[in-house]
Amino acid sequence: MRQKVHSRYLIYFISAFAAITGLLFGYDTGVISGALLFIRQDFHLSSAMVGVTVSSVLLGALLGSAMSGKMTDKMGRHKSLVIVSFVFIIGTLITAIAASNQQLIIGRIILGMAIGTGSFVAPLYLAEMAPPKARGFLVTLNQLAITLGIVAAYVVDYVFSGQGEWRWMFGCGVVPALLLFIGTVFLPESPRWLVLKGFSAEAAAVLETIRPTAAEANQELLDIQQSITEKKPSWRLLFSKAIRPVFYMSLGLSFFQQVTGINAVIYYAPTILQQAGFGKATTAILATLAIGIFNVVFTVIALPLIDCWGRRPLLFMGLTGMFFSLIAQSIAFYFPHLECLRWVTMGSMIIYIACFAMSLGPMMWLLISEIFPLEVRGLGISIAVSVCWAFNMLVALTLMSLIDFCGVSGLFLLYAAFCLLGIVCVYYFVPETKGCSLEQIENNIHAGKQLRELGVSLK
């Protein structure tokens, strides 16, 4: 009994420290929304340069995620997290002391590389460490940390907005970066990576400390060993008949997470709220903070539901809510002279972020960390995350130009159409993986089962 309690707290401790990566992810992507109002004035940026400044962190994230697959497969999940924490520190310091927009962009690219690598490594590490029945909860801790990071960024933005101190807005990110660096030094390596590299004895030692009983640890070690094939990770294996549908599904999830409007809320909420009638920068940032708080609250609500209700029901509910809230925002901006515009915009943004926080927000990261076989897990997740960041960068880079072209109303209508398409794709192509071990999912893939049949619940 004592071992059971000890292992439960230990896995939560490990997950909490690994999830600090998500906190930095959220902080460094969210902080730009408030800082941008002052950077634009200090560096006299055009609309095009605003897009470049915002999306520079996404370019770095794309580069980082593209490199992360090989790095984590070669060096391990643990060492990769240590490297990520160090890069976060360097990037944060550069952005805080930048003397020009060019230096700021360089710092944000470095930060982006840490974000891109961390957004791949943290969910992968958490999925491989977590027991099957709590995997949804523990992996989603990373998404909760992202939302907390965004709220922290909004709070810092608001505190320093009175004086326009955007350097302090960026600089405060060094605190969680240092905490991550200290914490990751003490984390164990993933037992699945250890088995993959032939260190079964070390893997057994890790499993014995994070599982309630020795019998459970031994059985899981046996399952991992049996799941490994002689095939080496390669692009060709990703496109094999058995794995190809899973690979395409992961790309689809990455696509829909980014093209359904989340960038407009995270990166440009203060700008959009100013257009809706929240005139002062401090007022717009304060309204954005409320949106960030709802993001945290509904991510917390989603935590127990993921392993209780399942992945598919939450995706259906969330995408439906996102669709209707985006339609409401589109209608509100189509009639800009209505006095209720700012409150309709504010309310529909809150509904949107609540629905996203319970569906596409955590579910994309969770599902792509679950569905790949071990021998291609690093490579497959790395590509899926790279695609996610590529679409993230594309949307952020073109968002202001799209607003100039079709207006805010047309932009939200476009996002609503993608939500509708996402509902259809989830129905036909996304499996329910609730309660299913990673090895069971892998066996179903190699057995040639359809996507909808990959998740077999544990009895």
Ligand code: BGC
Second form
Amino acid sequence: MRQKVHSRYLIYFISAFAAITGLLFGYDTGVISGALLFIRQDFHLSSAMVGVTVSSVLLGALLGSAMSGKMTDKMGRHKSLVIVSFVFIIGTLITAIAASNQQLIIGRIILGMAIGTGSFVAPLYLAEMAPPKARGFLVTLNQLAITLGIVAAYVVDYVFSGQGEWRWMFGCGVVPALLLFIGTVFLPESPRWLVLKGFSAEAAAVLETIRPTAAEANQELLDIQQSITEKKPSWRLLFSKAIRPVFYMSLGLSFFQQVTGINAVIYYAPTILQQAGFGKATTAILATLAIGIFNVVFTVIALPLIDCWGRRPLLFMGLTGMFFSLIAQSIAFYFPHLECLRWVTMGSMIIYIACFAMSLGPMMWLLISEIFPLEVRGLGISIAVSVCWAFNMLVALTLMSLIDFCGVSGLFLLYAAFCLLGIVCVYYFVPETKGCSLEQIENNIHAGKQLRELGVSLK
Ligand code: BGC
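Could the form predicted in complex with the ligand be given as well, to go with the form predicted alone?
Below is the whole assembly, all chains and molecules, this chain first.
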């Protein structure tokens, strides 16, 4: 019984440490919004250079996630996490002491590479360590950490904005980076990767420490061993008849997570709120902080529901709520002189972020980390994550030009259209994986089941 309690806490402890990667992801993508006001003055940046400075981190993330698939398959999930934490420290220090905007951009690209690699390794590691019944919860800890990181960045920006200390805004990121570095050194390797590389004895030892009973550990080891095939990870395998649908589904989820407009809110909320009538910059920033806090609160609410209600119901409810709140914002901005515009905008943004936090936010990371068979898991997730970063960058880069072209009203209508399309795609292509082991999902793929049925137990 003592061992039971110990192993249950251990898995939460391990997961919390790995999820610090998410915290750094949120912090380093969010911190720029406040720092930018002062960097712009210090380095005399043109509007074009502002865009380059903001997007440099996204470019780095795209590069990092594209390169990381091979790395984690070769070196293992654990070593990759250690490297990621080290790169976070280096990137943070470069940005904090940058003497020119070029140096700042280099630092941001390096940070981006850590974010991109981390955003891929952390959910993968969490999914592979978690017991099936708590997988949704444990992987979503990473998304919770992202939202906490964003709020922390807003708070730090606010605190240092009085003196314009942008170096400290970046520099504070070194604290979680160091914590991650120290913590990851002690984390165990993923038992699934160990079996894949032929280290079954080591995998058995890890499973024995993180599962409540020896019987459970043995059964899981057996399941993993049976699910391994001799096939080497390759693009050809990803496009094979059995795996292709899963691959497309993961790309679709990454696409929809971004093109439904989340980062228009995360990166540009103060700008949009100012246009809606919250004239003063400080009021707009405080309203943005409130949105960040709602993001955290609703991610917490989603945590237990993902393994209880399941992935599909939450996706439907969330996407529907996002759709209606975007339509409300679109209508409100169509009549810019209406007195109630700012309250409709604020209210709909809160509903939008709450719905995102309970659906596409956590579900994209969760589903892409559980849906691939082990032999192509690293490669498949890394491509899906790269697609996510590519569309993240596209949304960030096109937002201002889209507002010029079709107004805020048209922009929200466009995002709403993607929500609607997302609902249809979820209905036809997303399986319910609640409570199903990774090996069951994998067996279903190899048995040629339809996407919708991949979460159904074969036994
Ligand atoms: C998305 C980010 C977004 C964040 C907001 C993540 O799941 O990938 O693009 O900024 O959620 O909470």
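Basically, rigid core = biggest C-alpha set you can superpose within 1.5 Å across the two forms. Positions refer to the first chain, counted from 1. Keep in mind it's a predicted model, so treat the numbers as computed, not measured.
With the core held fixed, the Cα of residue 432 is displaced between these two forms by less than 2 Å. Core-superposed comparison between these two forms: the CA of residue 198 stays below a 2 Å shift.
A movement of the C-alpha atom of residue 304 falling short of 2 angstroms is seen between these two forms when the two forms are aligned on their rigid core. Lined up on the core, residue 41 has its CA atom moved by 4.1 Å between these two forms. With the core fitted, the CA of residue 161 sits 2.4 Å away from its counterpart between these two forms.
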